[in-house]
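Listed next as structure tokens is one chain, alone, in the form predicted in complex with this ligand.
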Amino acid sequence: MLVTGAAGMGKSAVVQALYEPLTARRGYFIAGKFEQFRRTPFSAVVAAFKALVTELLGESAERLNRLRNDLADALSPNGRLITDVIPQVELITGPQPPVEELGAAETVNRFDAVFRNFVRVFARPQHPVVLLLDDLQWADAASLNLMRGLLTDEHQSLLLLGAYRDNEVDANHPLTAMLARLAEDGGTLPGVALKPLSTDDVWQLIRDTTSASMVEAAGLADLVVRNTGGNPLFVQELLKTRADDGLMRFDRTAGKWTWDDLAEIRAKGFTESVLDLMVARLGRLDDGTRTTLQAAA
């Protein structure tokens, strides 16, 4: 399943909310996200399985023994391909011998096939795996290929959840190509496109957060939606900024938030993009903190 929407629309929040219902009875929920500036191939997929293997290391000796056998059956003689990217697997399987040298294309195909076998060890009917891959707009082509392989592998008890900013994925994006190839092979992914919060949603959110009266909340909700387009991240940031600037205050005696003049809130204006938002937030830090952040970056 694919969840789409612009930055801040709530994609990560909604897929993470599936954790409880999907794992309530059995199965594993694992997640990884792709990074904009660190495009190591397979990073998100590897991160997800690293976490799973690390968790499984705490299982009983008997279960680990069974896992060792299953992994040997599934991976041999190419276990090294997996332990090279997920070193924790070696703690279960022991060191793996070097693999045969192949040409470039064969090397890629072999990796994908071995990785599919690896996933199959974990994704079984008695304990299905939910694999969440977040920020697919930054996925590398190799990961997308692997993902397509996993999606077309019928022997998996695997639910793949992907989230991405559809407004940053155009016709030339590798994700578009991957989805097109998947469709050619007869595979389709159901999609959920997140919509902005409505004025009613924001009204409800403000009432829950501030304990304001219905009328007070209505005026603010209207203003907030007009300034944010109902993007949940912007809604949250706008309210936080107003509180930081002292335009909204917590009244301890009344036990609720108050604000006196909507005009005053309105006059402050608001930023339109995540970038502006981050820049504005950094701008509110003191010099010392900014210098430290700069050094760390």
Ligand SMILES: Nc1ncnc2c1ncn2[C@@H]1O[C@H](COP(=O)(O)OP(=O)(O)O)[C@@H](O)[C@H]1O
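We have the form predicted in complex with this ligand; now please give the form predicted on its own.
Next comes a single chain, given without company.
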């Protein structure tokens, strides 16, 4: 399934809602995110399964022994292809022998086939896997080809969710080409397109959040939508920043949020840039915290 929408529409949040019901049924929810300026092949898929294998290392000795046998059956004699990209697997399987040298095209095809076998070990009816690949607009061609192979594999209990900004994917984008090839193979992907919140949506959100009256919430909702275009991230941040500015206050006696003057809130303005939004948030931090964040980054 594909989940699309512009930045801030809540694509990741919608998909994350699957986590609790899936894990309650002994399934695995794993996620990887592609990066704009570091397009390492298979990076998001590898990151997702690294996290899964690391989690499974805490299982009982009996469970790990079964997993070791399953991996040996699925990967032999090419287990080294997996341990080279997910070293944690070697903690379960032990060291793997070198693989046969092949030409470039054959090497890619072999890796795709071995990785599908690797995924089958985990994606089974007794413990299905939901794999979220986020920011597909930045995915590399090799990852998209691997994704296509996973989507056409009928021998695994895998739900693959792809999230991306559809306003950054045009007819010439590699993702578009991959989806076209998938369609030629007879595969179709259902999609969920997230749209901006309506004024009624924001009105209800404000009422639920602030316990304001219908009239108070209506005036603020109209202002918020005009300033944010209904983008859920911006709606949330506008309300937060106005509370930080002291223009919205929590009345403990009344048990609700209050505000004095919409004109004062309107006069503050609001950015429609995610970058400006984050810079403004960082600007509110003290010098020590910003220095710590700079070192961590």
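Note that the rigid core is defined as the largest set of C-alphas that superpose within 1.5 Å between two forms. Numbering follows the first chain given and starts at 1. Please read all numbers here as calculations on a predicted model, not as lab measurements.
Trainee: Would you say residue 50 moves between these two forms, meaning its CA shifts by 2 Å or more once the core is fitted?
Mentor: Residue 50: C-alpha displaced by less than 2 Å between these two forms.
Trainee: Tell me, please, whether between these two forms the C-alpha of residue 253 is shifted by 2 Å or more, with the rigid core used for superposition.
Mentor: Result for residue 253: yes, a 2 Å-plus shift.
Trainee: Would you say residue 240 moves its Cα by 2 Å or more between these two forms, aligning on the core?
Mentor: Yes, the C-alpha moves 2 Å or more.
Trainee: What Cα shift, in Å, does residue 288 show between these two forms once the core is superposed?
Mentor: Shift of residue 288 at C-alpha, rigid core superposed: 8.3 Å.
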